[in-house]
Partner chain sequence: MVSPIYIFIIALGIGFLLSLFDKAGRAVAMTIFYGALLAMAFISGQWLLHLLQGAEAEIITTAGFQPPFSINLKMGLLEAFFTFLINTLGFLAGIYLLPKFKSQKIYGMILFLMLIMGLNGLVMTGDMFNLFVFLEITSIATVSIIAIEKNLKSISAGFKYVIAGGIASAFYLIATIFLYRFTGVLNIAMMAETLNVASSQAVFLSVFILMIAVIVELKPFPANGWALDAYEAVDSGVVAVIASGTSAAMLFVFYKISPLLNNTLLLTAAGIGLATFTFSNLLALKQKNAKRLLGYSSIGQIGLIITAYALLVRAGYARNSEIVMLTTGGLFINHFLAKAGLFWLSGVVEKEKLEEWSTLRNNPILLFAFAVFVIALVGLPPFPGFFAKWQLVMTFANQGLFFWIGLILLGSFLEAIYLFRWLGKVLKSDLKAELKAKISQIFPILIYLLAILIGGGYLSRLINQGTSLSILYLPVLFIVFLFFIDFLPVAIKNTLVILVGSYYTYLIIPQLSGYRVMLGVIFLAGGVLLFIPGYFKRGKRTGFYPLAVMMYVGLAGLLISENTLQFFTSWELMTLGSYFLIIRGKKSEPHALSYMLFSIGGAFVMLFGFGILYYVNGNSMALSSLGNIESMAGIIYALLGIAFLTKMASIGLHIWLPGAYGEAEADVSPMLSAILSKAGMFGLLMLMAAIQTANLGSINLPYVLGWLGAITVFIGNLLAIYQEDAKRLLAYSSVGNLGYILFGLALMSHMGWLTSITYALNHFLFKALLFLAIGGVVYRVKTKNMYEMGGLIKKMPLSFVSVLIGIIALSGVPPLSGFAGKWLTYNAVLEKGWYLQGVIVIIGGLIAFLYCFRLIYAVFLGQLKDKHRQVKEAPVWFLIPQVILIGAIMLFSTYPAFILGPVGKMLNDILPENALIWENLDAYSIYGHWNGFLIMMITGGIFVIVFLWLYFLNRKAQKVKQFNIVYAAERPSRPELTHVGYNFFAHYKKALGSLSQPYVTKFWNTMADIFHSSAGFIRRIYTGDGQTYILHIIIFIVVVYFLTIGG
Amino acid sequence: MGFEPIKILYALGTIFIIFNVGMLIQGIVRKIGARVGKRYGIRFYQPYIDLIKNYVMRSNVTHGVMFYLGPVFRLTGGLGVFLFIPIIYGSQYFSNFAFAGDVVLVLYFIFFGSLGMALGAGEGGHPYSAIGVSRGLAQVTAAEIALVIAVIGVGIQYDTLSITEMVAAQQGGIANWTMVTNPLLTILAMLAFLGAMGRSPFDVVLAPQEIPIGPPTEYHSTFLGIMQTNRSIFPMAKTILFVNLFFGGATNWIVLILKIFIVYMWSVVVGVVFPRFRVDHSIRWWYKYALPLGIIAIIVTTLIAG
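Going by the form predicted on its own, give the structure for the sequence I pasted, one chain, nothing else.
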């Protein structure tokens, strides 16, 4: 189907729903983290208050056009990922703008936001910007290798690069999910998911216990609000992608939100349990463990599909 006006309206409505799901999950996750640390934590609706506060603020400080385009590129990457992922399987209007081969475009959009933030950091002129850029791109590149291998493996297994067709192949019960039919590929994907979420032990970019700077402090007012908006949409979009590729997708909103929460909590639990890697440890981990696992998974998948 083309870009009919009614489908655009449904896409905007879907963005609104997922945005609010992301905001609520943010509050719940921060509450869980606080309780694990024996603290009371924030109110679950605190992300809404923070977002409104940032959007009503204005700033007279300027660092150049590209510095402020960084958050815009970041949000564009998140929206791009989301808009080309089918949300509800079998729904004519909640399939967004999915098309044959859309998984390739989605992979491009996942990396797009990181490149935009790297360009924005370079414009800022902060002496530590180069450290953040090198950390970010090295980490994202290493994690993306595992993600791309996992996606290619799913494409080989189902002989398609269409997300909709991948979900269709998993219908008929849990026994048909990629999680069951190809557990090795699913393990690789869930390791890649940790890198995609950027939580411990792979939060080497922000490094909150080490460097008290970075996007949350360098950006401010509306620009920080844009990044917070993306933080509600982008992780949800990536989680929906993993739900579609490995956990059978969803045929209604209740099932989708439940699967989103369960898959997302995987990164939260790991982040709470494990401390942060050093930069060299993090990148070495991806090439030492995830890459060989990915190669084995591709070989096994090819033999099974053949």
Contents of the next structure:
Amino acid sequence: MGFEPIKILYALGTIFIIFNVGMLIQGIVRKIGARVGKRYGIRFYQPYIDLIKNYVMRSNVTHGVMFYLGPVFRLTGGLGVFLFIPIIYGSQYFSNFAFAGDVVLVLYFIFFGSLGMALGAGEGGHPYSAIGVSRGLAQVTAAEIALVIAVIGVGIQYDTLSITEMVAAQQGGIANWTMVTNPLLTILAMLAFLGAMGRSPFDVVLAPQEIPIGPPTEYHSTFLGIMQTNRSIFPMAKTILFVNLFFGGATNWIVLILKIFIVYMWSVVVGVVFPRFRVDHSIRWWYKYALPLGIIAIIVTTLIAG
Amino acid sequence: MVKKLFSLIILALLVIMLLPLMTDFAPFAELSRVAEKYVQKGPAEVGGQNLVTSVIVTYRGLDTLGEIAVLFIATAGIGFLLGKSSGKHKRSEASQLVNTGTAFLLPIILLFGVFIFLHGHLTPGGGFQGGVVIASGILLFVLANADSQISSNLLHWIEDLSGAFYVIIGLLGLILAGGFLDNSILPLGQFGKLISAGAIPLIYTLIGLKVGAELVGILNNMQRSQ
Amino acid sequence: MLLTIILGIILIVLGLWGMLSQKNIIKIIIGFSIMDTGIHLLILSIGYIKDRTAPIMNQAVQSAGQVIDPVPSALVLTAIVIGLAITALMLTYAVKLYEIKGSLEISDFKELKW
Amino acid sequence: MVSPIYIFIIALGIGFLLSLFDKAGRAVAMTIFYGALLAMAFISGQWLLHLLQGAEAEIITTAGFQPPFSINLKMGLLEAFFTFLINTLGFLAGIYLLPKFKSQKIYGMILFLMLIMGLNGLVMTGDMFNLFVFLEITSIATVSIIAIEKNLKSISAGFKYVIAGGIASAFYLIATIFLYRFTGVLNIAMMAETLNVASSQAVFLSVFILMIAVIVELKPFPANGWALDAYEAVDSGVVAVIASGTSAAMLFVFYKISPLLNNTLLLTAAGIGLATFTFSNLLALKQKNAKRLLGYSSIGQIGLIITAYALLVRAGYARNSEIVMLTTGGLFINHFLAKAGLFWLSGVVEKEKLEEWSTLRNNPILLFAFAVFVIALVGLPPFPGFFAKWQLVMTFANQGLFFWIGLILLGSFLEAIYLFRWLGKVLKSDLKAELKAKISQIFPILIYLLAILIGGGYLSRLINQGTSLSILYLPVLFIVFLFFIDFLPVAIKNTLVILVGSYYTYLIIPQLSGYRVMLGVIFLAGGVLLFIPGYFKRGKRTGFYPLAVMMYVGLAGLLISENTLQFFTSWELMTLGSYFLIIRGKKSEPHALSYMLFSIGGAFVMLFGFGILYYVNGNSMALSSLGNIESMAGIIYALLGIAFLTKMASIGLHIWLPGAYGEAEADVSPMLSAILSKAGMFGLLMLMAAIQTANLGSINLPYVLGWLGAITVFIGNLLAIYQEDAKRLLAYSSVGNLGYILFGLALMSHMGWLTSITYALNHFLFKALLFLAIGGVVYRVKTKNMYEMGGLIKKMPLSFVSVLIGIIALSGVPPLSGFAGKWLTYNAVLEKGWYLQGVIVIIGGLIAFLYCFRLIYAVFLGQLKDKHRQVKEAPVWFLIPQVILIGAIMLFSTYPAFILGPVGKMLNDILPENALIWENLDAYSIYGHWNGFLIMMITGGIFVIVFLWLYFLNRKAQKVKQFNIVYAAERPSRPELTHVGYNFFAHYKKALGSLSQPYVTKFWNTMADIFHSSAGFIRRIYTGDGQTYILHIIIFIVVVYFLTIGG
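So that was the form predicted on its own. Now I'd like the form predicted in complex with the partner chain, please.
In what comes next, the whole complex appears, and the chain from above leads the way.
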């Protein structure tokens, strides 16, 4: 497993597929959200329209170099995370660039985009950006507690940090999935997933209905387009990570997309049911509930792993 | 009151502490090793009839020199401490009795003092005692003559030169005889006579002068400062 | 001689009591003198041997067995002179203290503490 | 040879005649007076030389009779040494007092001469009663000369002194006469031969009274109020003689009577000494008057010397054996010179309050002297007290006297508190007054300054027991040289230091092996690199270079140390140098103090550990023996561990760090954080290597350290996010990062250590980078508060890039080098099975993102303040090393194999399993893999593509003005209101509640309060009432007696 030029093409291919999956899921989810709220909602292809509109807008305003590069960092982060995760089990080419590192790489690369974005927003000079970043970072780091514990738990259980090997260990039917063999850890992981997705109840960061708060405030047109592109890839990447770690991965695209949809739906369902946390509430929530749960899960996992 | 009671308790404990010195103590029955030698050989070695004097001036001469130094330091210290005289002040005239007594007694007292330090090696007494007697005579003189001023210049000369000569005699001992303050720089002479015991009478004379001068000096200083 | 030793110690303790109980500096110095005297008495008592005479080797003394130890006698002379010097110095200090502050109470001189 | 008796002949003869000479003119008298002092010094000096060449001791008999029949004097080596000290002190003190002697009555000179003669007599006489006479000469002369100042304080102090002295000598006299009764002689040596202390109660009591009388003269606690008053009130020139000269003579008297003492009494003396040492130093904590403080310190030092001497003699060492001389002699000479010097300085300063001594800053030489004396008193190298204390602890440990060591170290620590507090105040508090120093005052001080410097070097040669300290001589000489050329401008000195440093690095690095190479590179090459910013300073930068070099010399010394003495000396040199670097900051006085106290405390703990090591290892000082300790290994390791943890600022011991790093100068902070903090790591590495091979039994020290490390990471990083001050933020971040290092080491596995070293290397790179960049910013904007900055990216873009690279490396986000550490952490945690600790460590690492963002955002992004519109980029001298560091980070990030591969091999000596396998650029562990090169390339590739994509779409983006933002239909105009920087993570604090409270600081503050209030309470016994002091003496005597016979 090393680098071959042909892998770049495969990488572009997987990016294309997952981008569209992401766009569609976004549209569908918004539609579902609206219906739950007794509204009609948007068309499911609305995200495509928004994206195109943003990319073609020609109002070009920048606040400086970092502001300009912010979205670049953001998308690089999203793409990077995606490309460092093996997508289809058994397929060398659809494992993309996973040869460069293991789950730890993915875990830390998640921050690459966020930090870059935060920097860009910071240079925008809008006070709300700073507040949004402050909240966002604080909540992400708190939510990450559960994720880290979950990853370590999986690492303990399968005695590896390589995602491919983790998936390999779950092959041979649903009984071998982490979901079944280690349910407590999976519960924790799914909580972490909620946090990672930034949906309600952990969506105070973006707070769309209120005053325009959060990092995207100053971004518009092409910048926003890049960020929207990222929004359809990055969540997918994270979802694939969870699929790989806890739900047996996937050996072909159909299974993958199905699993992505189901796992993604989990955050949507929770999102529409639970109201938003204030940021200090959510931080406390992660420390107060997720952390103890994680500790228990780790202990249980240690017992399971023997 | 509490403090006094506390002091009492502490002193009681001190007495308890010191008890062994009384209960566990046996007085000398024989002369100590050192004293035995002094008594046996002292008259021959030092030539003084009065062994105490022999011990003071010769055997433990350094103590005596130190003692003179102590007195000297005290005098200097008092002079240093009291600083300048606080001006003249009137003292009431002494009575007739004192005046007459002084006129009568002073020569005798002074003579007696000289006698004591000259005979220090023969009979009880010595430089210190003689010096004190002289000083008491001068005190009497001062009491009688309220206006009198003792010449501090003269005192200084006596005090300093006698001290210096004492050291020089000691030094001569080091050069001419067995060691510092050895009295045998002068012939020991005939045992029991006035001119005997080597340098002891000389030393005692110097000590007598110095002690006398110093005590007078102290009195003078105190008197002046009031 | 045991009796004088006891007496000496009594004097020492009495002197100390004087130093501890009297507030007047002059009286404290007197206490010191009493203590000093007690020590001198002790020194003399140590040299004393029963039924012997002073160590002056005149015709009256026939043998070494007849005299007391001359050493303590010599020492006490030195001690007395030194005691005198100290007492004189203390008194001078008393004079000086009175001159500066006009008081002879020892508890009035607490400028320095802690 | 001139007979020693001439000392007395000259003193007395001239003393008696001096007032006559005075009649011929004061000049005549003064010439003769100084001539006499010089002659006395000369006589003792020539005897000292003579006896040093191995001559026999001279017994001087008086009156032509042999002892015990007459009084004898002795001039042996020790007597010669002591009289030489006293007479030279006499001469110098005489010079110091010259203006007073000139203007006052002639008695002053007479009394002074008599005092010196009395001290000579105390040393030389061999007769117990003669000793009494000299005691009185000394005492009366002292009391008289106190009146050189005729104010109320002096006089009342003098009166208390004379009363107390009178009582002490009264007891002495009682003892003397009774001992004469029991032995029949007055010669001390013969008395000791014939006396059987245990023969009767009266004999025992007599010896006890003798001892206690001598001890009362040595001012034991609590019977020493009279002495303290005298120290406070008496003229400086005189009190120097009392504190040094009289103490010297009285100590010698104690030495002389010590053959009379049996073991019980020696123990009593040692106990009194120790109590005096501990309590004096405790009470001094509350002291604000400089001279009284010195008094407390003097009394304490004397107590320590008594304890050392009594215990060593009790343990069976001969009274004049080499060990006893080295320890007590070293302590004594240290005290003697330093205390005289300090008291003399007090006369120059003429100020009572400690902080008013800052006037010394007007005269750099005197300031230097002051610092040297204070440091010498604390017992730091290269001064005699250090070596003596080392030898003392080793010897005590050899005897198993651990309880005593503990209390001595406690007392020393208390002493260090007030002395360094004072030093700090002198160095930092406001300058208010001029300093008028007369040449007659400076001359003696300089002589003693020179003497104490030479003394330290001399003692270091004596003490080494076959293990040479010579590795440090050349570097220390270079430091001295730097002091001499301190008048040169910065550029020359900086260049010199960089050149010499490079050469030294080149010399040292090849001599190192194993993990030492890694640290050698950080310490030395890093050190040279961080001198580059120094060029930005103008002027002389007085004192910076010698002390900075001292720190590096210490660091280098640690690496090449082979035995505990070398290690400890280097450690202390490093501490001392770094203290002076820290205190250079504008507001760093309290922080430098707290740094010093933690360091000294840690060093004393280390000393204790080395002492026990010396004991269990059969008097071997080899560092290599750490690995095979027969017994008490747990305690040794724990003690050494605590010592290293203080330097590592592990949680609980970290409170000194934020202030110290934060308030230091711009180019000092990176030195401290990037380099100095690794000293603790080096110690721990060494310790862990030893633990690896040792059998610890039931104590699992690494486990404890592992938890400590994990909590340190968490708390350090958590506290960092709340800081408003940029440098403090970085400082707290250092605490957290040192926690990783500790955690990695505690894992005790190859992977763990590799993690640790990776963190260390990385921390060195990015923290130096960050501190330099932020230092440059702070230098330009003149504030450290981040909320007062903002938008500086436009003014200082290069600094921004540095910070950006720095925080990415710090936070561990790929592709930069920090990720290597994170990846290794996961692997090491899984391998070891320390999951819970691992989780805490990793969560701590996540929190780091918060402060990283805040640092770069609040400083460089957001709104530019109006007052910063003219700010320029940081000085180029700051940027050069930043560029080098960025290059190093990039190299390390892209080719980690080139560095971590060799490091892994270095560790193979200690931990053979090679946990990380390198295949070209791929790193494999049993769990996973990672390729730094590919990550860098892929990330770079994606980034470039996305950027080109954006640029293609958005070529003509126009830059808008600062306030052109979407702001709810408002147009903000004040950057202060628009820049969100203050209390940035308030919600985190609110969420975590009590976890964010500074409990540790509260704990240490409470400890300090307890010490200070108990000191304040106890010192009330010194009421100032002379009568109370008399009572104290009597209580002291009685209580000690009953304790002695009872225990």
